[in-house]
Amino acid sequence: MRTLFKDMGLLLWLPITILLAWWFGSANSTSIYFPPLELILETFARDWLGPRFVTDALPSIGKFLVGFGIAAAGGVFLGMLIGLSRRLNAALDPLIQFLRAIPPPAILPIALLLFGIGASMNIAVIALGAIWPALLNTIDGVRALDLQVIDMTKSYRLSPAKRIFKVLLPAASPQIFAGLRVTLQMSIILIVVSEMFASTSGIGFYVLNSQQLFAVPETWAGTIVLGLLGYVATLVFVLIERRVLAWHRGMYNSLEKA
């Protein structure tokens, strides 16, 4: 119990300190651009703890999850195929390097032409723009595996499914999860960008519309929502990562003790 309180204290002391400093430092603020934190939180509660959560936040979260899911699954699947074939890797590497060099926001005009304004466009921008970290890390993770591991799967005559899901994918999973974490962050960025420039609802649209209307408290409140979305998504991802890679941490700790 004492360790739990200690960990919670280490986790929360800095955010609490920043909030208290912001609260008291802005209490008497008359600046248009830096309103009191009390006003920002009142605006946050009014807009995001009511109907707007259903009309704007939930659709954004849904599009983000679908886009991230497609990018993650597509990146890992294609990465496994390319990583296991030297010829396929050599053939596709120039195309991959060319496509990954395109800034993800530059996909917006093409996605607008293909999908128009709507949820499908937002999802497409995330899937196409955020797939690269998962794809490249999966390729590198598979290609970095010990050749003896690959030969062992062949000598035991494992089926392709068992070879991939029981041996190769778990062995490459530490590097795959490193790529997925970057894909997650890019997905959050792209849902905001796509909603700002081509949407009629959502958190990104709310923030941009508030800025254009010079509704400063609303702009700050929307930014807080985006921060909370990113924090919660990262927290959930880390918990899943720790559970999936528990074997890896256990093996690493055993080697350190030895």
The other form holds:
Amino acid sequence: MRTLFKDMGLLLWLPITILLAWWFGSANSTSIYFPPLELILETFARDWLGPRFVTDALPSIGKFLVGFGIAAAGGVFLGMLIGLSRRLNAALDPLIQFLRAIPPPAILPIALLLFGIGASMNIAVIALGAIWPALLNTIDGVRALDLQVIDMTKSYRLSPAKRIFKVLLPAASPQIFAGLRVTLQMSIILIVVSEMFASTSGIGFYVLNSQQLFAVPETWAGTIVLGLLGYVATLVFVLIERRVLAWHRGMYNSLEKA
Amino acid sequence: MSASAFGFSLGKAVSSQRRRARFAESMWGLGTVVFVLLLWEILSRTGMLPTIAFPSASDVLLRLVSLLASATFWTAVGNTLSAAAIGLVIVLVIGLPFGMAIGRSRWVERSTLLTFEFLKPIPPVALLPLVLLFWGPSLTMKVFLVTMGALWPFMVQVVYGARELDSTQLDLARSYRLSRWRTIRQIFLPTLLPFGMTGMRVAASIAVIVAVVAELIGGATGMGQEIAMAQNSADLPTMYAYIFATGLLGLAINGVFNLISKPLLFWHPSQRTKEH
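Return the form predicted together with the partner chain of this protein as a structure block, the form predicted on its own having already been given.
Okay, now the whole complex, with that chain kicking things off.
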């Protein structure tokens, strides 16, 4: 019990100190750039726990989820196809290497020309820009599969569906999830950036617009919302990953101990 | 004697076969690239691709070639690269001691855990409006964003590396009274280098992405701003040429890391498996 308290104290002293320092340090602040934390939190509660949550936050989260879903599913599907065929992999590798080297936000102007301002543009940017880590990791994961395992699935005459869902995907899943995590981070960056670049609503739009209007507490409040979005999305992902890869961690730990 | 000669000739035959296979593979890759460019050219010339969004492939490539000979282009590349590079140096200076401290001391690790785990997943671009407010579209603003984005992936690797340090080796170094320099060179460096290189590789690609965003949206000078300006004047070939150039820059940075990791890490297992 005592050690538990000690550990809690160790975990909490720094965040609490930072928050207290921020709260009291900015309490009587008259600087336009650093409004009192109290004001920031009031603005946050007024805007984001109110109507804006429905009008701006929910659409942003929706676009982000759809874009991430397309990038993740597309990356894993195409990665399986490419990873299973040596020739296809050889043929597409240089093209893929070049496309993934382009910083994803750089394709924003092209997406804007193609789709105009609207949800489809945000989704397209995420789907096209964030697909690469999922794609490349799936290719690598599938290619790293033991040849004997593939022979085994053939001699057992597993149906293609069984071969993919019971053998290939699970075997490649640790690497696939590592790729999906990067895809997730890139999707968050891209929803924020694409809303800043060209949008009339959404969290990204709100923050950049507040900055341009010199609405400083609103800029801070929006930044907090974006931070929370990134934090919660990563947290949910890690929880799902832990569940899906529980078998892998168990195996890994037992190997480590042996 | 004969066995070794046999082994030698067999190895040679296998390697030449492998080389031929690799050559065929790269031909396939080249073929795809040429095919895609040709397809793009035909589709855009015949109007199958919407002309408001797609210039022809030849227009883009010719523009890219003429840009490569212009001073504006290289100034933009220099601006983007220098912001990324300064940011990475700061990341190195901050990330190395903090990562070491977290990896070596339980007290530091537990104390910073919640704070860092909260800060890590925050997208660096979320801070863009705030830093624009502080510094405007400047180099400082770009460098700050780059640092915030590239710090975590590098520091995480340093932490892993610091945990790998062998306490027995460190004790040995102490009891043999190795000089500080020799301890660093012979124990710290070999353990940390592979992790540090991995971290820097990830950090570098994030640094370029963040720098381009800061230019594209924040309006700082560099390749991102050139893309935005070409877009505003509806100069599609230039816009595409700059977007392609950012991809080439990414490839070049990756190439540099491959080049320096070979002589630096030739002894490390990760470099040996590359042959297959």
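Numbering follows the first chain given and starts at 1. From a predicted model like this one, the values you see are computed outputs, not experimental measurements. For the two forms, the rigid core is made up of the largest set of C-alpha atoms that agree within 1.5 Å on superposition.
With the core superposed, V238 shows a C-alpha displacement below 2 Å between these two forms. Taking the rigid core as reference, the CA displacement of I18 between these two forms comes to 2.7 Å.
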